[in-house]
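Read the single chain below, which is given as structure tokens and is the form predicted on its own.
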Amino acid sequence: MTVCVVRSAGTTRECDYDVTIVGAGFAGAMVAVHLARVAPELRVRLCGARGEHGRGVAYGTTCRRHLLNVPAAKMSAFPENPEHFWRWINARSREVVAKEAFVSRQEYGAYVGELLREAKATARGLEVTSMRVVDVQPNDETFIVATDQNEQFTTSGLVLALGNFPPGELRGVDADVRRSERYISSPWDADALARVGERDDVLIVGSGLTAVDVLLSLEQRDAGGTIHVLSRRGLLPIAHRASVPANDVFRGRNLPASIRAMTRLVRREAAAAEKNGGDWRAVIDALRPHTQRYWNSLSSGERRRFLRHVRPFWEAHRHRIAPEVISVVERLRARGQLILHKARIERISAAADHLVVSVFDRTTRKPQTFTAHFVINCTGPETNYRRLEDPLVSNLLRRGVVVPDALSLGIETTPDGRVTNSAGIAAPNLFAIGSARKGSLYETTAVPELRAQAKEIAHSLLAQFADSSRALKGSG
């Protein structure tokens, strides 16, 4: 086993840790599995909340008409064995589960859970731990890290799998609001959800996945009463359906260098399988391979024009929902009780038992008021590592382990995900997986693209525990 060795004094000691993983969600969860598969004698400590092991925000959801946006087939945490979720689900379901089946994301957690504690069992070095890091400090070649259970510990490398944080702040509402029961700033709040009453009215900031995700919690409890729905855009998810794929368009293709240009290529692509008899949704998911490649050939400036135009038109045909999802959303639109509203928000105060909300509609360029008694924050998670209110990214930051990216998507990372700092040094043993990367990745926080980078993680980290090995026997 590779000895982590800090100098200090003239003296050497071995590390407590080989390998810290920070977040235990699905990602976090993977690193550990693919360390303890591969090298099981490896002190490795994953720390996470209570009841995140392997589940996180995402797959830790208490509503069980929360579905994954895969169908099972497509869901393997491991990307050499793309059918081994779906046969797991088949040998614990009592009626067969097709490979088109959109699946509830508990039972994804329970998945990955199993994982977890199948690693723990057969690697002896794997310790999950409940706790948070809330500090890590460089410390030579290694790194002294911190929990909010004032404890302290030595490791030689480090993955930073943080998730996805709450959303930001919205814009307009009054502070008396925002301090108030009224006011949810985090959608994933489930005891804030859970006061949310029958005829109680509900404006939801935002429309995407999360919105949905709250639009199917309130519908399992009978809860709320009218419910606004209002974004930019006012694009709302669009449903899978099964298509005939289509063929890869894009490979070996020297694809436009400006986003207009290529908005219309996909366009005409997207036209042209429709008039063949195929969907749009084929050329979308052929498009998804080369997505990363893609943004790293954009110029900064066709990236925020991307950012700014383009981002909820491809997040909306991109990151489509289950069609049992839909149809819960046409439901309650046809009775009336989903309204939604393409408009930006301009004032939120409050009544003596509500909330007055101004908003400026774009359809029909004029003011509006509408009264609600909840407002509930979907606008997504905050990206901005500098507005976070998060002790350990506060303290990274101000040690200058890491750095934001100049469109303030994540961090500054290499290509194969290793931690940019203040220096513009990529340290070889500390490395970022998921939404951290998404300013260097874009498309970088669905399971496809996680499990790829967890598999790759553990294997860089193994390599430079291996080159590290040899240049001790080397000065022995």
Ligand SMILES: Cc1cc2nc3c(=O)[nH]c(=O)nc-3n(C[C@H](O)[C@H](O)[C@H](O)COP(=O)(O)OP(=O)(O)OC[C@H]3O[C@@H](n4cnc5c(N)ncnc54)[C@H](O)[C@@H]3O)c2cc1C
Given for the second form:
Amino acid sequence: MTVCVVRSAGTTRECDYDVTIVGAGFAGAMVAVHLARVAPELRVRLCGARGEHGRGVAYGTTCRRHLLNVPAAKMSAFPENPEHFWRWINARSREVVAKEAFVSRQEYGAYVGELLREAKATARGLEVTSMRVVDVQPNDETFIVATDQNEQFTTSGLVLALGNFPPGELRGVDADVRRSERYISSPWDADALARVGERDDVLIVGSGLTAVDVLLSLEQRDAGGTIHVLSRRGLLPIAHRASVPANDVFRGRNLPASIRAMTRLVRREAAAAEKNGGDWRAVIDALRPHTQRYWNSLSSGERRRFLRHVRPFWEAHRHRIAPEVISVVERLRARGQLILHKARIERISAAADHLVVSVFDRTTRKPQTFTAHFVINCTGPETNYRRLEDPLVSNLLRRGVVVPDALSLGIETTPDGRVTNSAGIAAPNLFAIGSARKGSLYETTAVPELRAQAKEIAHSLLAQFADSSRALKGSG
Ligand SMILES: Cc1cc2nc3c(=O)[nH]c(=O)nc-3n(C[C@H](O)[C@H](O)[C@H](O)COP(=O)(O)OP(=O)(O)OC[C@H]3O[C@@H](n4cnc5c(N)ncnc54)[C@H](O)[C@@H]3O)c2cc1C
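Can I have the other form now, the form predicted together with the named molecule, not the form predicted on its own?
The complete assembly is shown below, putting the previous chain first.
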């Protein structure tokens, strides 16, 4: 099947590739895997950063203590085969891995890497390359793609699988600190973390999953200095609990149109679950299948209200962590090495051989000053595309190929993942997967959502090609 024939003002023209996937983390890799399964003859190019193919940021970690935050039996890469990963790991493990076990993210990276290698072995048209895409230019109904290796090629379909960007700049940090070795701007940069010495005191800004990752990395290296963890609400993630009975409490219900009423409803249901011998976690989990639909039903004012007032609480309860991880955090707190601050940064300045951190403590309502040798930015991925210093994103914005969504959580997309341009038109052959779709879906960054999106996008691309071929035959 030669599908890469595009209509162009009555003429036909062949592209270099049928589909180009930009970003080779879990999401990009799984689009490639699905295309390889259903149309092995397609010429597909998967472009990703060296060493991150199939692993991306999350599963490319070198720290074995970094565990999945979802049980093994729920981490299949295939929506139609929910225990695929759990069986894969049991086939390779000396000991039995329970369905509820939280295995290492490295092992998960090996799983996705193997799926990608299998796809490459069966699909002769799949090309996996180490390069960064720096520009995409629409060209009639196709795209011209430019890479950081001064290469240009044309493609008929394009998938943006760009994943999570590093955190945005911290406010209140002096320029000389920001430029210094003491400021670690990307928490996923293992080389930067290696600069922290055994006796150094550290300030981690942000108290979510990434902060916990950094704590585990420091603990693994026997770092003995004081670790300050600071966030505005001072909320750490909460642990999963085994064998939480399922709860179907929201099925078929009309959910309130206001976030305030919704918060009350969730609290009420959680309290009722606890009273009846259940667990509030089941109520949070019960919302997950409805989150996208509910987010879509909210007015933009209510979405903003959620982001401003409820998000930190939602994130702490929704994105839970393995019990063995929380026990490390508790150990650090018990021995006084970890200090949690509910505070706002006023200023971080440089002294002779350390940093001076001035904060406003929101518990005591008083200013407070302490010192640290390093500050690590764990405030979460920057989602405002206008603030990103990424060549591809800058070019896509400049050309109007993508537009940020109203809440700056990502870019404008249709419910099936087509990218909407600055004229408000959704391209039939340009898709986004994962984090970029947060504005329209909210729940779109974890494997259970990404695996479904990857399959859907692969099938939409094929349907699009079939339509183009039919139209071409009709006009010929
Ligand atoms: C630390 C961490 C832990 C997580 N743990 C879990 C978990 O346990 N369970 C779970 O379900 N989810 C987890 N997640 C959620 C996670 O976001 C998804 O599971 C998944 O890994 C996201 O994959 P992705 O491909 O969308 O993004 P990423 O993994 O970010 O991959 C995107 C890739 O695209 C590349 N890229 C970007 N721009 C370009 C360009 N211009 N050219 C070429 N390449 C480009 C990047 O370098 C990167 O390799 C975790 C996330 C993080 C950050």
